[in-house]
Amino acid sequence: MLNLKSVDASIDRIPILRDISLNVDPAETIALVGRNGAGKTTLLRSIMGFTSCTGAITFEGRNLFDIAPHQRPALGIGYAPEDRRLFSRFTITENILLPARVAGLDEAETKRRLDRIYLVMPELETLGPRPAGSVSGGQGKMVALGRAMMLSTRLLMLDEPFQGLAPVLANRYAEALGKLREIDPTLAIIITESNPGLLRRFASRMVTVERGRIDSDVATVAAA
């Protein structure tokens, strides 16, 4: 489904990724692990079109280099950046619905996708009327996940979702991902994380990034 071949990426002419090749199939949950600064975030940003890249990136047979960054979510790609980037004056519900409005989804499809989000994270429906700027950092991560889910019909990418979360919220986030996998088994998921132990129980594959290169691609057995 998603294929990266010999991808190099730079930021301000500084090389970050070097000769990255990676295949992601439908229904896979890829744990992209590595130390801070290894290039994990840049890899996700390159898929979204936010860096200067060479090589090849295709999604379901389409060359992503031919598709503008703002058009890529319409392919069914949802992305939650590490810093959440919520609109603090909007309510939580408005933040979640924003991608649907930008994408021009009709009312019925928007409701279907919103119901899917609430099935995974019912607390977001309860918190919906609150301004996004009033929630905790952990709650904000859940809102960012919900917003990304609004468009992620084929691929969901989460950048360091567990970073800074208290153990209780980290477990709740993991439960939400498990529920998402249960109700949407064909969705491909890529999660970046500095601590691979957090992802071993549900990742189908661990991919290690070291100094801008894929150091190893190790199959793992997800916990039952």
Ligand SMILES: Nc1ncnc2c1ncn2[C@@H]1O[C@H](COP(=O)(O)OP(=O)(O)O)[C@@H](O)[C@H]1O
The other form holds:
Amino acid sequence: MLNLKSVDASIDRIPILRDISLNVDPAETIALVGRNGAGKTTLLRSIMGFTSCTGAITFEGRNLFDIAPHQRPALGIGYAPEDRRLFSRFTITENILLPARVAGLDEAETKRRLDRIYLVMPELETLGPRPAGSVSGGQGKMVALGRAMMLSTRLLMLDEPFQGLAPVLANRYAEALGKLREIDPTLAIIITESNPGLLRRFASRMVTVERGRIDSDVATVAAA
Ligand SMILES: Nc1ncnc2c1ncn2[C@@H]1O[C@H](COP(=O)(O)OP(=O)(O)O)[C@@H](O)[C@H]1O
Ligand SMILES: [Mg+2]
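Any chance you could show the form predicted together with the named molecule after that form predicted on its own?
Whole complex next, starting from this chain.
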């Protein structure tokens, strides 16, 4: 469904990613692991169209280079960046609804998606009226997941969601991902992490990024 072929990406003309090839199928949960500075964020940003890159990236048969960055989420791609970028003066609910508004989803569809988000994270419904600036860092991560879920009908990309989460919240976040997997078995998920151990239990495949390269995209099936 998502295919990258020989992708090179640079930031301010400095080459960051080199010769990245990766194929992601529906229902896969890919753990993209690599130490800080390896290029994980740049890879996700390249898929979203926020870097200048060459090679080929297709999504469900469409050339992503023909699709402007702001139009890519509407293909069914939800993205939770590393820095959550919540709008702190907006409420939690407003933050979650924002992508739906930007994508122009109608009320019925928006409500249907919001209900699925609440099914995965009931706490977001309770927190809904609070300003996003008033929640803890961990809760903010859940809000960012909810916001990404608003558009992730096909692919969900989470950039280091476990980073800095206290163990209780990390468990809660993992539980929410498990529930999401259960209600949406064909969704493709890419999660980045610097500690491979953390993702072993959900990933269907681990892909290692090192100094801007993926060693190979040969499936390293995670231990069950
Ligand atoms: N905005 C930027 N300007 C210059 N260099 C950057 C920028 N963002 C990332 N880099 C560089 O690109 C490399 C990969 O970074 P990044 O994709 O953020 O890695 P990771 O997410 O794996 O920690 C690093 O060497 C980093 O210094
Ligand atoms: Mg990163």
